[in-house]
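This document opens with one chain alone, in structure tokens, the form predicted alone.
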Amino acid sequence: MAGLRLLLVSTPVGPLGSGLGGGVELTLLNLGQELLRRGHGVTVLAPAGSVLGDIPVVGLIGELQPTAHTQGRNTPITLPKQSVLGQMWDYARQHQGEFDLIVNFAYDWLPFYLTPFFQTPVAHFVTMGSLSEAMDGAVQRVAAQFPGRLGAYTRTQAETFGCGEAFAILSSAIDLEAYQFCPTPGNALAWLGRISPEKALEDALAAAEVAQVPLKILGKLEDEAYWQTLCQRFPQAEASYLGFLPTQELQAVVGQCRALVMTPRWVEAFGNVAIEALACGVPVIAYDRGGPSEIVQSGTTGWLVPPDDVVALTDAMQRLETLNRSACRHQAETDYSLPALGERFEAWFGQCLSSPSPGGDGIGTIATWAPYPSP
């Protein structure tokens, strides 16, 4: 595919490099420096202070947008007052001229609402599971009025909007060589992740303590009160946590450890720290319940188990010398490198590209937003 001009538009819950986009920030990091190895023109945009290796950013200033997990299913859709998000779509519409595609990366009800009055195409890369009511009506429109411009990381979660026919699976990946293989590990077990409820750390400490071995806390914590709990209730886990840290740093705590635990309380859209563990030839052990079920082979690169069950996740952690830490490293080569990415989104891209838009004449035509489709 020739070279285009690509315009990613980042989460506007954070800057990238903070952590507030969780997943999000490690995957436009990725891809952009695959697509920029490929020869493509990549531009992203986001909230003022990002920072994301050598890929351009355009930082915009703004108020930053309510994270949507934290939202009921009903909650009224909300915009603050000089939002950053507005600011980020007000660019993209202003520059559009400048670029092939603009693709979308941001959970966020307005740029689907926005799709239809641009003229240069915009795609959307969904990068949660379904959440709230009126997120799910601007999926199912724009998978309506916009056939291929949908793509998620996995069909599980892509199938929680109702039209998971619409979406193109692209997956996800890391810079391999980011990520060096360890054969013997220490004793300890790691958990990777947002400190927030929807993760359910408390499961995987309250197995770690029947199983009696200890357990390394990574991630960015988003809600305080919500450590505060685990910390009372658990008084090993404040000393058990060891912060946000830098892939460098990262990796080389997490392949020391004999398996990464994954407890999502909801249908993760994919989980990239599993990925990161397989490279550092950890397994890992999850629920089985959306992304890990596509990502772990269970009984060869990590456990499946009963979602929300802690005895099952107690029973893994004891089950692990039957698992091969190489065949978890080759998962990793074989499905979740750079290369395979940039193939993966560059097919969607020509998908995207290829497709015309509403009125019959092309890419370009400014068409109004359809009403919802019938049940």
Contents of the next structure:
Amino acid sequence: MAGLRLLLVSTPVGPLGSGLGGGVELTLLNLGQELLRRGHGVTVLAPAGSVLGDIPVVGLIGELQPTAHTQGRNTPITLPKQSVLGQMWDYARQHQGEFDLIVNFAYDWLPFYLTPFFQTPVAHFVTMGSLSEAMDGAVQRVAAQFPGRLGAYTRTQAETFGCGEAFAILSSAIDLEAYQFCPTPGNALAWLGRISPEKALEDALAAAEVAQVPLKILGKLEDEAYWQTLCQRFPQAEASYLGFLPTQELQAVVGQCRALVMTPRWVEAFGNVAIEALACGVPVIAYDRGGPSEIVQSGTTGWLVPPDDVVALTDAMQRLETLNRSACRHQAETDYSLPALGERFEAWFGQCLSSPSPGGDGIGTIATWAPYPSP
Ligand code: UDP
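Switching conditions: you have the form predicted alone, so give me the form predicted in complex with uridine-5'-diphosphate.
What follows is the whole complex; the chain from before opens it.
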């Protein structure tokens, strides 16, 4: 399948390149590049100020959306004044005739709600697990009304929505050439990610303190108050915060580490940082929950330990010598290459375009619009 005209609509929580979008920023970059290489036309729609390698981005001005993980499960849907999310979907509506398929990467209610109102098919790549009742309802309605139009990173993530079978499981990938294999690490461990409570950096700090190993921390400082609390709680930890680094610098630091530690408190949808570490030959110690549990081959390319168990985490930090760094790189090459990602997405796009659409104009389809599932 070649030559599709694709509109990829980014997250409205921050410009691409800011780090506020988390792993979806890297996914969009890698996927966009691979789709271009395969001969598709790619246009990315994103908040103004976005940069996505060489991929052309249409930037729209507007107020950013709050991130879903900072809202409660029962918080009503919010749309700020002059919402960039609204602007992006207005643009998508006005320009839909120029595209064969619109792919939504925003974890927001509005694009799901708008799906039946578009003539051009809208598919949704869902980038987090279930976080809100309102979003669950919107996702379930698309699952019922537009079979095949939902994609997710992992099976565990998809299942949090109560309609896991409706999702195409698309995994993730990285540009392997951008990551150098490092056979001879130093003594430190790495922790990568947005510094925000759902990532539970405190568990990695507590374990590193007990195991007496240095911890290098890299990532977007999303929640400053939380970070300050951690600095006060773990004054003894030999930890250094190196900032939010571009991929080239990130991989140079991570490659030198003995392992990556992943401590998400939530059901991590995937964990792009896990495959970035593997590509450098760095094993991954992670809680056995969410995306990492589908990535790490425990005993070979890392250790999966019981979720939220800091003692088990500490113990795993002291059992790294049996893990094989070449096997880590090999797993990244086998399971997470860009061509494989491109094939999976193309197959999904084919499914989205061939599945019958219940109607064209939104007004006419309201009567057949699936009801919300009963609570
Ligand atoms: N990242 C980065 N620089 C850093 C630390 C992290 O660019 O210094 C990126 C990393 O490459 C990854 C993203 O931040 O793509 C984190 O994504 P992940 O899927 O691990 O978690 P999410 O933030 O989506 O929950």
